[in-house]
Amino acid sequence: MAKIDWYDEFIDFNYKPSKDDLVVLFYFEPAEGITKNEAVGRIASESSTGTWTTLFTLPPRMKKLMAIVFEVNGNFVKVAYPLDLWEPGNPAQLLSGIAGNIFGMKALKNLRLVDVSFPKSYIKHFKGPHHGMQAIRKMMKVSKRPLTGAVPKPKIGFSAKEHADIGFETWMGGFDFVKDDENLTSTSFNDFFERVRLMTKLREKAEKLTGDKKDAYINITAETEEMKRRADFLADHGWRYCMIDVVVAGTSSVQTMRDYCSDLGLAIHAHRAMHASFDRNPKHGMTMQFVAKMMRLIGVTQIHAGTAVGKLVGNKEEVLSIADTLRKSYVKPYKNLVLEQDWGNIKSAFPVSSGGLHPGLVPNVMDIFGNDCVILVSGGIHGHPKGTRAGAKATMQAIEATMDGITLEEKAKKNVELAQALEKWGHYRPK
């Protein structure tokens, strides 16, 4: 019988990736009756030049475009992809290959895209963040401590005026940012443009009263042309940030908005809504670390990374890998979690810690992230026994204590807001 498939031709354990190869790390589990080599051969084939059967005509030059499996370690496989497979500066086309049909192949019980090592020859076609971490610190006049922000809670349902009033209390408690949540864009009860107008007046008032810079992550997520209109409105009203739900909006629209917002001087706060639909299962889908890497490459200023101690899934190791991917100029390989990455001239981005935080958890978060992060404490300030402003003050006191190397309990002896927060929540970790 004539040979039907040619998946084995995509495996070469003697192959050494070139400096221009894009290397992808996958976790895989073969389906019943499929060997490991049969499984990994299909991964490389389906994500590059292969198909399910041998072909009548195959030009010899096609050999140079084949992805090559060069290492299998247990259930982890590394695949090298020639640079010519990928259109320069097109992340959507990249995802259609390394995160495309391969996830639906019957020969694989599970498949997870863990990480990608981008060569400099691929990275050079991307701009990365317009604002790096130091530029944001300079813009907000915050030199050392973590940046802080909060979402008015509940996340949706307030009128534009109610939202703005809670935002004002948040700023007056010492926070840098007020944040829309992922599902608040423009509604009948909270119109985007009215919200911006009201927030602008109260931002100016808060800045005058406190002497500090204040801003907001106001959600512009919509059809791309509408996002441009909303970004224009933010810039016209003196805002320096916008927020985009980057996963649901998609890489192409985020690329467009990166350049558009850059021209307006707006930094992009990236919310990761919908991420857990494909990154929560540790055996299938893709990692949040890779999503964060793609978004830094495209050019967001910051993106959510989890907390390891709050209400959302994600352990300390995962959270740290995301933070390193966003902040470091060079990332060392680590276990079967992280591949080597030299970011070249791509600027850094802030990891954002959010989800179920309150003042009692601030030391835990800062122990993981250090100071170069954005900490969002929302329910943990609005639920304070004395209200939002007191909750924000308690959080800032917790940050001060952590930076001074003293316990929250010691700090609380002279700070009533922190004492009241600890009395309610202690060091409780939400489930």
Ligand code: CAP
Given for the second form:
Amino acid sequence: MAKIDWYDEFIDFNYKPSKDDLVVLFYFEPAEGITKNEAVGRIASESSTGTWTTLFTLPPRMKKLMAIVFEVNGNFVKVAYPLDLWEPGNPAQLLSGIAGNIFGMKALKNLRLVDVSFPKSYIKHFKGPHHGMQAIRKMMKVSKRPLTGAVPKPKIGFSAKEHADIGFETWMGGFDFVKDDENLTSTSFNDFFERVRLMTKLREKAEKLTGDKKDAYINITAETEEMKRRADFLADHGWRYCMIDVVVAGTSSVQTMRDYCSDLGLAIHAHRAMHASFDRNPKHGMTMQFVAKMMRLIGVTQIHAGTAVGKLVGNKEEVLSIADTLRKSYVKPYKNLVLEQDWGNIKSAFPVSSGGLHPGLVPNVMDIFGNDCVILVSGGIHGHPKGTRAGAKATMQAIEATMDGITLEEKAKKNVELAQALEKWGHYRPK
Ligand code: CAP
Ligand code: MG
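If the one shown is the form predicted on its own, what is the structure of the form predicted in complex with this ligand?
Whole complex next, starting from this chain.
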């Protein structure tokens, strides 16, 4: 009988990836009645050149474009993809291959894209972040401590004026940044342009009063041409940052905005809303670490990484792997979680720790992230018994205490705002 399929031709356990191959690590579970080899052959095939059956015409040179399964370890598989498969500098095309049809194959019960090791020859077509962590520290005149920010809460509903007033209190309490929430863009009750105008005045006032640099992550997420218009408006009003919901906006649009913002000198705060729809199930979808890697490659300044102790899912190991991916110039392979990555000339990006934080959790967050991170404490300042400004102060005191190596309880003896925060929340971990 004639051979029906050729999935087995995508497997070669003797193959050694070349320095130009792009290597992907997947977790997989075959569907019932499918062997492991049948499953992994299908992953490599459908994500590169294959189809479900043998073909009448297959020019021999096309063999060179086939992905190759070269290692299976339990339920983990490594696949090598020849560089020529991938259009230079086109992350959407890459995702259509390695994160495309394969997720829907009947032969697989579960499939998770864990990590990708990009060869230098692929990376060189990307610019990465415009600033890097050091340049941001210089820009904000914050040399050592974590950068700090807060979202006015409730997350949407304030008028532009109310929003700006809360922002002012946040800055006056010592925070560097005020942040829009992911679902606030330009609404009937809080117009983007109005918000920017009002916040600009209060930023200038706060900078004058405190002598510090103050900025905001104002959400420009919209259709790409509209995002450009909003970015222009921010730059015209002296802002140094903008914010984009990068997952919902999509890689191509983030790419366009990376270059556009770079010309304006604007840093990009990347919110990851919607990530949990495909990274939460540990057996299926893709990891946040890979999303963070793509976003660093494209060139955001910072992206949310989780907290491990706050209100949202994500354990310490996961949070750390995201932080390493964003900050290091060389990442060592680690278990079945992280592949080797040499970032070459691509600059670093800050991990952002956010979601259910308050002063009592600051030492835990800094224990995990160290100082090179952005800490967002929102509910945890606006819920302070004495209000937003006191809440921000309490958080700054918690950061100081942690950097000085003393306990929060010790610091609270002479810092009433921290004492009040501890009285309300202690070291509570939100559920
Ligand atoms: C935090 C936040 C952020 C989440 C996103 C919120 O507010 O603004 O969007 O942290 O999660 O709306 O919940 P709180 P992540 O500080 O009041 O919790 O950073 O994990 O993507
Ligand atoms: Mg939010």
